[in-house]
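In structure tokens, one chain follows: the form predicted alone.
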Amino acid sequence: MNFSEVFKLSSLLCKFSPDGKYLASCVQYRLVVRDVNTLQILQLYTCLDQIQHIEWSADSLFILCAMYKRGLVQVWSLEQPEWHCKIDEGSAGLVASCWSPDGRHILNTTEFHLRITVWSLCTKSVSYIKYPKACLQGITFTRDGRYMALAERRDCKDYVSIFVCSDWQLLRHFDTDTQDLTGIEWAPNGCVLAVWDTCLEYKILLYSLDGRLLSTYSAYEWSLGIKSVAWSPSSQFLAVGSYDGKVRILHHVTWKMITEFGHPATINDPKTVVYKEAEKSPQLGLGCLSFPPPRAGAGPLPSSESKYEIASVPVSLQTLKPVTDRANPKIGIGMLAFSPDSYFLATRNDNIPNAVWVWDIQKLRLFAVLEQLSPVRTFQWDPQQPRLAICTGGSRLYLWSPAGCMSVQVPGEGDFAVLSLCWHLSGDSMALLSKDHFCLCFLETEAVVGTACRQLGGHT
């Protein structure tokens, strides 16, 4: 495993292009585009204000920079560096900006969600979509780029409109049986749209492309409900994370629950492998000792390392006592993600913040638990294989695969606090992001798996 040099970064804005050739990063009002292989700067663009959002077009030919405070969007071309576009929403303001799947239209959401403006880069035409709903996830595109679903709110009722992306014509418009719609998400195959309600009302609805209600699911009443939702890449399963600390798996044939996964504070099943991160201090050779001993504050001591140990069940996990009388209590399933082959599901229960749970979806059982020394900030699957990368805001990167797991110290002067990460589409590298810097981590698949197997005795 190798690491690149460290580069400057602002606001965790760093993204690989969809074709995997480029890496875009922001430093305040500058956009830097690098070649992924050499990390040489290909283009350096200067925006009119500090950049708050960046996004590649699907064909990797354009990149937009949104400056929400100024109500501005600037678009840059990689093929024609002298060409650029500026979109000014003026007094309407700007709260969100994204590409359409064709990479030639930009959708800007104005302040107070009064409307969505669709700007065409080809014809310079402008069209408007009224009544977008201010919710967590109100716009979703099918993976083939043909259709867009939009959550709307009008006359105190929730609706969903489905548009054809080629000409932005309305295809379907229907009301949803929700009190306060919170999110919508297409299945990867584009056949089913999931719609879920506010956390105060446990309800998830499944609609077909023509607006027919296929099924409604509710696990319980009179308590906080849905917190997170994720489709499996195969579109066969829909995982619903709830505030009661359980994940419920719905199957695509009946849309009924086939199982539920609990997240107890004590692991008792002997078939579950529990990995605990443990500190280990580096061994000091005689060459590292100084006589007399150094004075306090004379210099940094060798940084501690960490490793994973396999714990014997029963294992008690560190829990966090939630403050339930405040908004957004730290309870329930706040993160969940399927592996690219749909074999595994990774989850985090917010009141057991140091643990990542990995579930075997084929056998519908808990496969492994990783308990970190610090709360888990994020995790993300390798796009090509069932390999999970985890960061906790410290200077280490953690990797899990069915072969085992490992802890890797990120080199560099001082502590490089990994706050977020993103994989390259090849799975051969990833970008590690800290508050003010980023670096690339290059992985060799065989080396990583081999090291993990040696470290853990080849446990599977």
The other form holds:
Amino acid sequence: MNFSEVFKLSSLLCKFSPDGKYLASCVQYRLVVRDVNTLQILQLYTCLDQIQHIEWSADSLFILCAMYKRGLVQVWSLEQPEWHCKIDEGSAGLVASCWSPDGRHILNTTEFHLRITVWSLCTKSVSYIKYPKACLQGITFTRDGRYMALAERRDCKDYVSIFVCSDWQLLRHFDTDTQDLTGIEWAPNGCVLAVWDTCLEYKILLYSLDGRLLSTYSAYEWSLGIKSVAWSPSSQFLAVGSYDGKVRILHHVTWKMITEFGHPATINDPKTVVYKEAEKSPQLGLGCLSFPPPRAGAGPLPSSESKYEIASVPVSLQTLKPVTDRANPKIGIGMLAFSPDSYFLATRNDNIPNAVWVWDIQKLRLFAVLEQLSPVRTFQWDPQQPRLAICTGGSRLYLWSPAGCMSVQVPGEGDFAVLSLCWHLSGDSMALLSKDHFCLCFLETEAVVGTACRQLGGHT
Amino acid sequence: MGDWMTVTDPGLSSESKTISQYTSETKMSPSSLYSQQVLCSSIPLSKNVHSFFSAFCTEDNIEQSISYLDQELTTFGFPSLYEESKGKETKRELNIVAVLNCMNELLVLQRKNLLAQENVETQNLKLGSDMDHLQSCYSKLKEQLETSRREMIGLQERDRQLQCKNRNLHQLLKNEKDEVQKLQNIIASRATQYNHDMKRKEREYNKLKERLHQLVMNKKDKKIAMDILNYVGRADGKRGSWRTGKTEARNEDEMYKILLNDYEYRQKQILMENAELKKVLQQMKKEMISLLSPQKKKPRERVDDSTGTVISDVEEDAGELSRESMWDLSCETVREQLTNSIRKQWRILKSHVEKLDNQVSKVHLEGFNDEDVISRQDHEQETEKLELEIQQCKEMIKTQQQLLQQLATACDDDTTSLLRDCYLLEEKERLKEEWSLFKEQKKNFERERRSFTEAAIRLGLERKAFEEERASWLKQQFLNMTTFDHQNSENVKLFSAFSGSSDWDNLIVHSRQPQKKPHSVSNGSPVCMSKLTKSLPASPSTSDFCQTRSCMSEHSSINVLNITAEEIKPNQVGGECTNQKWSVASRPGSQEGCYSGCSLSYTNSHVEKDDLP
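Having seen the form predicted alone, could you give me the form predicted together with the partner chain?
So here's everything in the complex, that chain up top.
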């Protein structure tokens, strides 16, 4: 495993282009585009203000930079550096900006969710969509980029509109049986739309592309409900994480719950492997599980090493006592992610913040639990294989695969606190982001690990 | 204790009496001076008595004393101290010998009395201590009683308190429940209120938004603009098209196309899954058939518990050819049939496996000494009856013996003793007769029992034959009835005929066995069947099949010959250990070994078959 040198970064804005060739990162009001392989700067654009949001267009030709404070969006072309485009939302303000899947339209949401403006880069035309709902996840595009679903609120009722992205024609418009819709999400196959209600009520509805209600699911009443939702890449399963600390898996044929994953603080099943991160001073770390330590030239050795120990069941995990009289209590399943092959599901229970749970979807049981020394910030699956990267805001990167676990110290002067990470398309590298720096991590041992995974896990 | 005392020392009490008498008599003595003294020193006699006696007689009153003593002694039954008077006037002489004798006797008496006294004293002491002990016991028990009484009161109090507590808790629970109900109501009302408020707020918010929208959007905001160098081409290279009804329709079409594609894809997947499952099912079915078909010719006893199941085997065999086409039929028409047949087969398999399990466990338990032919019920009934009889006989014998003893003990008078002898002899003879009679009865019973077992064996065999007959008949019936598949009805008929013939073979084989059971009904039909098979215009494939079938049937007949012994076995499996005892006794051991060997090999072969893929 190799690490690149450290580059400057602000606001954690660093993104690989969808084609995997470029890497865009922001430093204050400058946008830097680098080549992924050489890390040489290809382009450098200067925006009008501090960039708050960047997004690559689907064809990797354009990048939009949003400056919400100024109500501005600037678009840059990679092929024509001199080309520029500036969209000003004026006094209406701006709270969100995103590309349409074709990469030629930009959807800007004005302040107070008054409307969504659709700006075209091809024609002068400007379209407006009124009554967008102010919610967590109100816009979702199908994976093929054909359709957009939009949550709306009119006359105290929730609606969903489905647009054809090619000409922004309204295809379907229907009201949903929700109190206060919170999120919508297309299934990866683009035929089913999951719609879930506010956290005050456990309710998830499934609509077909043509607006028919396929099914409704509610696990319980009178308690805080859904916290997170994730589709499996195969569109076969819908995982619903809720405030009661459980993940419920719905099946795509019957839309009924097939299993329920509880996240208890003690793990008793002897089949589950529990990895516990343990800190050790380097002198003592003889048989450590961690990856071959970074090359001597890469940086000074860390003062302490961490490694994973396999704890024997029963294991009790560190729990957080939630403050129940405040909004957004730290309980329930806050993070959910399926592995790209749909074989594994990684979850985090917010009142056991140090642990990542990995579930085997084939056998519908708990596969492994990783308990870190500090709360888990983010985890993300390798897009190519069942391999999970985890960061905890410390200077280490953690990787899990069915074959095992490892923790890697990020080299560099001082501590490189990894706050976020994102995988490269190929799964060969990833960007590690700290508060004001980022570096790339190259997993050259990928082949070895990969084969090991395949042999052990029997997947792919 | 008092009892014991009186019984053990009857003499002692009389002695004491005499003493008291004696002392009272002393009062009447002439020397009444000393009577006081005597009374005072009545208990410590030992020394004072001597002094008393020394003072009793003086020089002056020798005569008087002697006569007094004489008088006294004679009243006590001693011989007189005087010699017997020869004449009336002659003065009676003192007989020294008598005096000495008397003295001696008195001394002995005295010693005895002392001893007795001592005994009485110790007795008294003992009794006193006993008394003390009993008193202490009594007091202790009294204390105990008191404490237990107190305890009881305490427990009662506690019970009362607990009940009180319980009542309170119940009350509390009720209150809590009420509270919960109330809270739930509150939650519900709050929820509705919240929703109402939210709606109100939202309306206001919407109004404001509308206002804002008008303010911000309606006046031409110069700032809202896009500053672009030049418009870029569309990603697909085409030009944007006007929005018309056509595009709308096209979009609709496309959407439905996508949906359709998705459904088709899903259907394909499901079909694939279905096909795979069908394949598995088919394979399993085949395996089941192959597993079950050789059996059905072997253990006929299966008919006992599942008369209908054997038929399905044959049906399966018959349906084999038509299977392939059946898979392609839509599910609805075949589903029921399929599930039924599979269920049947599964039941057979299950029962068979269970049987095998039983056998294995039985074999392990009992070793290899089981070979009775009779069905379990008969067996049990028979043994029960016989046991009852034996019990009765035993009881009779016992009562007789008791009577005998009573007779022997009852007449113990001297007068009857003479008569008793002759009576006894008579009785003895009669009893002997009875005894021999009983023995004979017993022997008869034994014989009867043996005959019963034999009869039962025969019965079992007969029953088996009958069962087979019934099975074959049912099979035919069923096969004739089954409209398995309309297009294959010919096949079915053919097969039923075949199966009939094969069964006929079996029957023939069975009829060779010793028992004579009329097969008139079944004998008639198979012949017809065989004729039918011959007369049928057989296509090449069916004729082939015919051959194989006949081969099979031959096989089966051989099997049947071999198996007759095995067939017995499941019955013994059911048999109880108690039943085994006499069956073993009634049969020679060599046979046992042979049979058990058979059953063993049988089970082994089936186990092997089960292991086959």
